[in-house]
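Single chain ahead, written as structure tokens, the form predicted on its own.
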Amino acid sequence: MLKKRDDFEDILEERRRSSDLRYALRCYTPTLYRGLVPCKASMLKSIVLQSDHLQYVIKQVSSESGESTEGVSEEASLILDEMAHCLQLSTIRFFAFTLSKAFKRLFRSVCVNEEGIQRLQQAVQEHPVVLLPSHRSYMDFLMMSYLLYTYDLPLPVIAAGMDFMSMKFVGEMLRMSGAFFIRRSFGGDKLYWAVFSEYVKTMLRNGYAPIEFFLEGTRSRTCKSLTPKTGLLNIVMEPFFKGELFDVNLVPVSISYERILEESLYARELLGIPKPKESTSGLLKARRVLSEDYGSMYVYFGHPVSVRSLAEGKINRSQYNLLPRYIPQKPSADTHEFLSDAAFRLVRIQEENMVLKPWVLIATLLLQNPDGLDLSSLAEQTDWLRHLALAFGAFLDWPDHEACSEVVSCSLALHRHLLSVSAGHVQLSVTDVPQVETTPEEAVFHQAVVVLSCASYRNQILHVFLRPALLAMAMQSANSNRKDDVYNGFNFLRKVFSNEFILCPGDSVQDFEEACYLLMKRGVLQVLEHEIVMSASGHSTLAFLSSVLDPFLQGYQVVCRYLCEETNENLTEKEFIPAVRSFALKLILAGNTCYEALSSDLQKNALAAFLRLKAVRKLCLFTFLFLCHTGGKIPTQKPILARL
């Protein structure tokens, strides 16, 4: 039963009744911005190149280059050829159809909140609205088009990488269906900058149409929510800054899947296999997905968020009045700070209203029993586990009125390519190598494939457990049950741990007291003025949830191990992850840690942490990094010099 929010409907429920012609060419008339007409995507373009902003960086480009003002708009207006979009019903129609085949056969069902698209609905006929879905699949942004398609509300237009320009027929497809393509950086474009930024900031100025990109700025391999970026967001708030718009709303979208298609692809991602380039004749290949069953889909729509309410005591707008609108401003380091706020609440945001189904529970259990379980140890265990997590606050569909063994049966059957199921015992099929001989690191690879496919679905939970878990590891290290001591353990794990999980900056003191008061409500702990003190029964409890961050912890040890025992001055930036790869695969054939160390993504986590906690110096004039003691609490042997 899913807990008490929004009522969800099955928006395939009505496609699988009816025909798909039909929808795709019905009648689509959208409630618009303060019932404005858009205008055509060559007017946009036109108001763009004329706008004061751009005119001024391009004389201001012209000026410091040497170049004529005339062959640097000509270069600008490439650029917005290159980037913009070319948004045409035909096209839109064209995909709903396509897209409403292609979702019958994937998915069980697709449910999307009513009352999110009602609130969605208002909110678009009131302000400029910012669409911030969850990014873990490709799957995210065809979605978000296909819903607002259904429900008659304006199509987004999408900020999406250059890669899918490269896609012959289907970039230019996607380019008519509202996606204009960006550059992954920019380096010190300023042409570039400010091209893109007056895009956006004319559309949004403009009511044009809902603008849509992700926070995390890319798709996440670990299912775990990244560090948002924050360069779009200042964007779309800039002409709230300077009061060109009274206010803007930003709606955060939670994308959920019971089963990632792209599963086995991001684990071997994570193992340091390249992404395959995105092409059209991949798209074709991977027709085959289409014969696989992908369980249900949730859509949350989340509440508005008002960016005047965000900004209200945070933000002096008069700073912005000191020069004239068209002149582009550095953002101050009030603003960066309220930026990173801004998007690091609204990731939690995501986090919170993201529907998790049994599996991620099953995976969780499974992950912390290599050897396996028996089928009733599991059933017993999932429910266990289930009730903890609903205490936590997770938003669980589990089914009503059925016994939890029959739940865990039908999580089995979806996922049984991850298993090893036999006479009533489960455990992942890291056992199963292929028949072809292979070497042992070729073992340890197809199994680190399943072991990270796994762990991407225990990932989806782990915001759930997460400070309650930073709470059972601090009192596990401390050497006291002083109140002080296991809090600055607390503090210590989430300051390494905060490139790891979405952590707000400079709420320490409140994650460790909602820590405290969940573990307080399930009866684990009694927090005392001074003193944290275990209960009798909250052993188990507190031993599961250090058990959730174990291979967190095993793999930045073996990056300090690494950086310890085998840094060599040859060693550069690009070859760091590799090398490191490659020490955990030795470690992991000694049977000295775990699968999960081999990730890219936890490895470059945990440098950038040493970095920051200045165990790891990074001294850009000679590219070195230097390793240095941390009073004992980074495990330090000496010095260590390696190039970077």
Given for the second form:
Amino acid sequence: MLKKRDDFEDILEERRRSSDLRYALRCYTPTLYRGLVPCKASMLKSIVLQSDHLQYVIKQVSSESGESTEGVSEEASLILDEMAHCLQLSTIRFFAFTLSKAFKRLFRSVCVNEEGIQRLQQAVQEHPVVLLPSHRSYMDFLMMSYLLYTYDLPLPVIAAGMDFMSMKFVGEMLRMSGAFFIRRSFGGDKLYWAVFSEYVKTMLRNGYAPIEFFLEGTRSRTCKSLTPKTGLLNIVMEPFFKGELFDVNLVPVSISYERILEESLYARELLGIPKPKESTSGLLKARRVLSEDYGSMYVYFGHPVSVRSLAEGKINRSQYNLLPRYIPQKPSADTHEFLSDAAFRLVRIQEENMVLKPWVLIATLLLQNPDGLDLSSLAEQTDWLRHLALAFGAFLDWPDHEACSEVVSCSLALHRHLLSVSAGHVQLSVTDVPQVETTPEEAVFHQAVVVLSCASYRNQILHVFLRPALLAMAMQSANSNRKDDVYNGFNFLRKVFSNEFILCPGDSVQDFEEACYLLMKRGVLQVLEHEIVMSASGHSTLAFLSSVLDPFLQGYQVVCRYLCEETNENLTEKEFIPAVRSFALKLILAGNTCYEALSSDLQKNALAAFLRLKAVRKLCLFTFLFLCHTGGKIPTQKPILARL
Amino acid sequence: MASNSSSAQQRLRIIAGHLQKRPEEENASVAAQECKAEAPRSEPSSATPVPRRRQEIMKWNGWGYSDSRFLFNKKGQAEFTGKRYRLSGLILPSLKDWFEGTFGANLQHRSPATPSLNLSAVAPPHLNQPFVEDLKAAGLSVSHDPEDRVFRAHGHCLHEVFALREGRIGRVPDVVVWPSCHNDVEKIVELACKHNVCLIPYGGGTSVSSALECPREETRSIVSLDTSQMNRILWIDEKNLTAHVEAGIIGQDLERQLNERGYCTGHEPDSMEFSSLGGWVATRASGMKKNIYGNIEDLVVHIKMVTPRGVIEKSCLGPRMSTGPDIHHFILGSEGTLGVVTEVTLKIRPVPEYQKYGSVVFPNFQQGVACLREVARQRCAPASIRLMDNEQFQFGHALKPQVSSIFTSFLDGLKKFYITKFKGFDPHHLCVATLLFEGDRGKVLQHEKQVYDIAAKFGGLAAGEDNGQRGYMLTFVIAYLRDLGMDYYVIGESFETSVPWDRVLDLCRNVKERIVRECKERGVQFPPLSTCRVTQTYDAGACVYFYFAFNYRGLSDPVHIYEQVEHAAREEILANGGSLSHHHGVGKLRKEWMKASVSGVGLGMLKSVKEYVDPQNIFGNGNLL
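Given the form predicted on its own, corresponding form predicted together with the partner chain:
Time for the whole complex; same chain goes first.
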């Protein structure tokens, strides 16, 4: 289970020793793809506009809409202008300089696995490369380009959301550093889709540059990996499916932060305090962040995953034989399944290679003990948890020769704004709130910000505990020790939480076995042929594991209760979140501690899960929800809810 | 730019004309035979060139005539023995370097073949005595001599030849029978049905689809029906330009005998020295000059085939019919599973007045394919047009014989300088198209100009007749070269496909790369030779031919690795929109993909035809279905 992982190298060390200016102006000669068709950014546009695919769609759109083909072509050209990047080395050099300065102020170190870089160097030469970083912060793609520049790798072109474009100056800067902009939603717009997909594919086919995009689609506000999107993945795989490329290398990249820059911003956003619109002035105001200590940052380049080997035996490429390849084809059911499976696998690789700091363990413990802990017992429990996490394969960066108490106090110092420490007692609490009179509601929200911030650290390690925790919960709620009973409970929980966590659809047996194996290895369980029995010493581990998921279960229960108790027949989707939020607020004010139920992320996931499980029905797009709840219709859910 | 290059080209040609006497240009009626083996002139054409005991003139464990083979002489120079070919007796100075450089082979490391057939390794025949006696009573020529039987137990797949070279003999036919006319065949088939024996028709023995292998599960006596003695041209109809020919005749004899009467069929598959008319029909063969004459299905007017149900044929010689599905198409490509083709009426044409080779060099393969596509679009393809990739271009170069005159070598140097330095072609990317024009002189020259003009638009430079001719020579000697490779731990083979134009480049690249990759994954130490060429153009696509060979020193089961790689390459072809086969056929080698290729219903149709025609499975070679 314990994987061999590469060692890290701190790239800031070199930056602290030598001139940033010289670094920004140094000779940059990236290794190139051997099949590279050299072409300029401007030529790229005309290749795209003249491609058979786009021409076909233009004619189609024109005949459907009655507009002239020239008109539609013009429109396509405008879309492309709005979208296209114009990568310039000078901009990259500018960023190399300024980011060096910024990174040195923000971070103690930026650690990169150099073996991963070497593998990437190899991969870049062999086949077109797609970089798939995790997305936790705005820093992510700046950092990616910065690193690739540092290591003399070709600079990526990056799929970015259109919202950046509205930041006047910065948008253009990003464009010049290789970002291209996609509208957030263009569901039915055939022409837009055609321009966009052809643009990406052309760059890939010609080996123009590595394509970089975020599988999760957006920054995760909770630091949990988000359910991956498959649209762009399909676009970058299609040239392989259609035989236009021999192979495509997908490189999952895990970027983790000891302390996230957007920490409290995210918490506020989740609590419904609206996200400030991206603007240049907003960014400047955020300068304050520059004066704080964000610890270390880790970037782990995973092993390149060949699309060809992923698709081996799963995709029958001859399905593309009977249609000219420029005619867009909706992915078949098989392809869909494959894409989603591949996307999940890639996100899991990202998760596994995510570096975890001791603070993550401490945050987990503090959340489980809302009344706080003594320092000594915190240290003791952290140490215990550390061993459990390691046994489950966590990628934990624990300082080598330091006493546990030392490590704990260092972590506490870095995250002191979330804590109150007095007389050897640590507790999560509001620290920097002015001591003016606040309403009880405000106080709840202040506390919730702290809890959600802290939860975002705990969430980083959830993927390690997830499967055993689901098993622990299933065992607690099962009526017997029989293996299939436990499995049914496990499977049900898995279904309920599949919007919340990364659980590959169709992997439930594997997940179950993995959970059994891990807990057995740890001596917590004995797995017999038909029974699963808890061992004498296993109680504390199981208790810990199931309380890891407790906040989620509680949150889902709150949503459920809201749907059962508060709503009449119809509810619009828009009203849902604020309504659940105030419902949860009421519960908290009445003494419940379900702070995480205030998170809009959890609320949305719960609703999506209920929809998927057909406990809730959507009547018509965007408007009404009809509940066909009333306990009896969702019988399997009962025992679990009853237990709480 | 184009006019510039063509005027420069013109100048070069003039220089060439001054420097070299070109006797060929005067006697313009030289036929394609220049490349292939020439039958001794003294022999009367009515004599049978293929004896019953083929092993007397042909190798029992390799390709072609016993007297013709490549070898490295004591000085380490490659030479080609015998007198039959243009290359015969010549030294090929650059072959050794190419061979060692391409395969990492070494002349010190030899892997010689078993010199002669070990008769004790051949299982005694499992005879159906009453059948054999009935055959003899009918006056048919029969043999169960082990050499005769072994000779007819294989085609020329790598695994078949490799096993023979190692002296391993598998299941072989138990009896060989030589019918000498249609009636003989009827008799044999009737007796086979009566005695329930398995018949495997045997024509030229050049199959590369395991079609001649005896099925392992066959428990009946297996009889090889050798058609070689049915080799007469029965009549020629000059009014309708047709010839009625017995199906056992081999390509070169047919062509030579027709030539003597002033005609030709124009059907010239690369195997035409040895392959038979019946074999062409049974595999849906394709000839290199199909652009003028058509493939075998375009050439046949009438086919007579003996099946267990009786004789199948059409009632007239009408050029086209609307009488339901064409019954010829049940026969064409039936691969010996339904019966024996005995007589065929073929279209013939007057021997062309003038023939001219040519070649064009392109800066890269993409440009070359684009040019061929344009030629096909304008429907002005010469008799033959083939595009070799860079590796094959270099391969062709390695086969250049020692030049006799200092002027020729000077000229070669000049050409090379012109192309690589003056025109800036990268020697590691350039590729060459070989051309063959045929027809009356004026039209050929006009046609030639049209094609070269198109080529110029794609950056192509005319590169002379020699290069063209050498390209075609390569196809006739390639099989001999494989035997040379096998003497030095190098094994290889070719396979082909057909594919729509827009996928040609992708398919070529992907299949070549797949081969390289599969070899690497299977522990082949030295990168393989993985090369392709586009050999035929059609309105809607092209035929692509792959050569694949590697050095197997240090591998315990090279043939198995070879087969795995070829299997993977075929998967890749199918995944890239290529067909299962353009003209080699399915045999037993590619059977597993038949259903996916023609759909379950399609396969069912074919099976039901087999069921009706041959319910006892007398023609039990197990091909195709």
